[in-house]
Amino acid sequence: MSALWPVLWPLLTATVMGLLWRHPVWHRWIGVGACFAHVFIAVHLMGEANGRGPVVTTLGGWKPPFGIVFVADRLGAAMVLVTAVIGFAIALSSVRGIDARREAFGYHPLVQTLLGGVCGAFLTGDFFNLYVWFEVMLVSSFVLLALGGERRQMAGALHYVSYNLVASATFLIGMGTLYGSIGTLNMADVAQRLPQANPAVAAVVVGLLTVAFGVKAAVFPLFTWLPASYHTPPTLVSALFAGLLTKVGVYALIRTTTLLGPDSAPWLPGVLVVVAVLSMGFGVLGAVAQDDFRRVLSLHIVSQIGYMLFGLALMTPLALAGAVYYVLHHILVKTNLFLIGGLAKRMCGTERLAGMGGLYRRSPGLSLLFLVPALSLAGLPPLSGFWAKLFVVRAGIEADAWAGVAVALACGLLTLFSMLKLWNEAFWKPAPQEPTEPLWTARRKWMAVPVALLAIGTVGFGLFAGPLFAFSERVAEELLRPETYVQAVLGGSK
């Protein structure tokens, strides 16, 4: 199977959406089926990857590193798989959770639009190809957050788009000194090239990129953009985005700091253990501090971010692993609690917190779906986040990195505390009016369906850890082994 698919497929989605632009409400099945097509179209790629090694799609005739390449190792291919599944949860949610004005201005192809970069970005094999992708997400995804012209949604999108084209810059830079000294962007010739350069442009180089990436990922402290615009716009645009785009980031710095930042810059590690460990406190103190549901839940990604950064930092196998595992798992939780926040804002009609309340009883069955992401974010067991921790913070002790370790199990009692602090004024605290309207209307129980999934899909990490980590440690495996890459790349295509 061709890696270009996954990109092509909610791009195709997209362009007919275009040509239906009068017929908005069509929009919403045609995505629902088309990301339901994309699930197995990425099911295929994962498989393929998973079994045969590498798939390597050069375009154009022209081979490696000359052309444009697509490539869909393990981890890209199970990036673009959950992104797949999130899409497909996005895109149910639509259907009964737009207003037809968003619907009429193009909301459905922009989703589309999006999912098509987010895979862009997950499947290239080159730094130029990557800008391009980040530039496709950084157009839709600003659309999507002005989309409906409200006064707050233009200061977030403004906060969003100042702070992602000083990003794009920097990354432009980056790569202009990169092909100036080695004369390629191919990402598997650079990690041949590159340490033979100059270290001080070596260094520079994954400096620039490691900032660029950075502020996508929202680490400490190119952070602030993300608590100032999640919040802005309609909790389906949140969730989608809190779900995915700061992980493209974090894929970036995994994918550079594996490829390059070993020979190229051995102080990397050092520097994302300091920027991980300020990433989970002053995230997490952050969301205590809060308010207002969608902005706990906004800085709680900061937070989080933090730890997958501490794995990538650690370098050994037992930490990339965990790091993979806390991304994949990650994206599902905080998306379902973006969705499950959408639907309390419905029936409470706000999202500051003094003003909710009285939803256990009006609603246990909201309520459960609320504590299962909840308490997988923060790492109870058997749920997924208590994996993901535990894999870390053991990886951590064995490389006997002990202040990020108790930062890390400070952090994570803090979540726990953010947790049960949205639970108490949400959902256990009486109502402080009672509502005027019915709780479940048809709209509301639609909503609830991707919701239930996305539950599901969360258990089901923690129950299948064991697999699912080994599946990771294979992905650990790949990337702590970069000649794999590269000979898949450079050695021609599948």
The other form holds:
Amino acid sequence: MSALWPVLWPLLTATVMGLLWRHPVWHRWIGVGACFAHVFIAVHLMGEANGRGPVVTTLGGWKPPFGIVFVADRLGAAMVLVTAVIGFAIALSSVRGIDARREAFGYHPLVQTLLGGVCGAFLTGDFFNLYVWFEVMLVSSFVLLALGGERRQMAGALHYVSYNLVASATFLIGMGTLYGSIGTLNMADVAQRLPQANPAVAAVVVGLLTVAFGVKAAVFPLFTWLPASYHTPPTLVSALFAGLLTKVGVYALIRTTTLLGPDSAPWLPGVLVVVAVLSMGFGVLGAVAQDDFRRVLSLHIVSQIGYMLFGLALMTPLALAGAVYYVLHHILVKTNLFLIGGLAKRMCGTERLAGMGGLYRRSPGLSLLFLVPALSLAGLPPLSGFWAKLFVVRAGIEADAWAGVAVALACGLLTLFSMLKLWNEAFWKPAPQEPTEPLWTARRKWMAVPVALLAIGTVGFGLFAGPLFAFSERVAEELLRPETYVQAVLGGSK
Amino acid sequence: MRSLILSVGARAVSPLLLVFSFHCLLRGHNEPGGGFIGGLVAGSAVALWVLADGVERFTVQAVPGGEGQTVRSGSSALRGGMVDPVTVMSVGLLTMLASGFVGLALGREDFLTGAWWTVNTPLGSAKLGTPLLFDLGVYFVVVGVVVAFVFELSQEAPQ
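Target state, the form predicted together with its partner chain; input state, the form predicted alone:
All chains and molecules follow, beginning with the one already shown.
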């Protein structure tokens, strides 16, 4: 199968929705159907990439390094699969969860183009093309963020847009330098040629790329756009962003670090360790200080990204496998928490923790659904977050990175603390005023379906940690031998 | 305020612009031009028309509180028989995607691989290929976008 299908499919869906522009109600079901099919496409690609090695597609038949290639190795295919699952959950929620006005302005097609952009970023094997998919993703996300035009949405979008534009410019400057010095932008070709280039130029290129991807991944100290914007749009949009967008940055960091890092920038892991530790710490401290449901969750993203980067920075097989497992687990859990946040907001009429409460007494079911991802995020066994943290921390101990391990464990405790804070405030304590309307309307019941599906996914991720970790180890093995990737892309031409 | 001179002039110039836009589209393969430029020129023909005669030529004023108006995306209802700019854009996108699949369907290497045919006409032979189809798609997308912008921007602001 062509590695291009997971990218083309959402874009095709968006186009079909465009033809039916005046019938937004149809968009809902087209979206659900298309996302369902997308999952199968992703599973199929995953099977091929896992069984026979990287699937390489050359656009227009132009051979690399001249043409643009799409490469689905295990990491790319796994990311696409999780993206498709999240897309399906969001599409399902969107059937009842978004207001008519936003639908009329193209909410559903925008979600599809966003998914297309994210999948494109995961699969492309060309730096400039990566930039293009970043832009596809960002333009869709700009509009999704501002759609509806509420005052605080505009304030959030302003932070988001300006910060991300600077990051895009940095990325572009980095690529200009890269192309000017070695004359190629194909990732595999760059991996081969950059070590022979002037070391100073290589350092500049890798540095600029790292900063650009660092902004997208929201690492310390480049994360400030995230808590400023993620709590402003409708919850479904927040959930989509929280699950996928920062992880595209993390993916790009993993890709460049493993492909270019060892030969061209030996200093990079050292920098990443410091950044990772600071992100873990500052993210979680920020989260503890917040008193708004979604703001707490947004700042936890920053902290969790720190764990992933810690695994990446150690660069041992175990650490990388842990980082990959962490990314996959985190996408499911974080999206789910935001979706639950949205339901809780509808039920309590506010997102401020002081005004929430009483949800446990009124709906034990939802409380249980909240506890699964919340405790998973905090790292309680046997849920997926426990294994993710265990792998990363163990890799840290093996690599004698004691400071990092200490911070990771302390942040785990603080994460548990702030999840319990959410629990106490929103679910456990009595409601500040006795609610009058019924809790479970038809719409809310519908929106609980994807939440339940993702929760089952999280539990499965924890129960089948063994096979999934074995898979992550194979991903790490592939990442640590970039020759495989280079060989698959360039074939016999070198 | 309407200008009679501009109105009459637009009537003469707009068709010329449309023909010229098609010329741009066709020469684009080897010389400056192409779908993007052609689409912009065609869009400017419509823009000129709107400037000269007002957008009422193309749209029906939105009735405040009228059916569907409150949730509809900005542009008010188009006059009967007019094609929605968003439809034009979508058709363009579909054309672009289709041009990619032609090569694939013919068993060429991959998505977007070009396929060429020679067409013999009494005036001489011409080579037609999927890149032209792709360019045609771009043309439609750009026309759709420009026309949508022009229509939106020339609406009265809602009270």
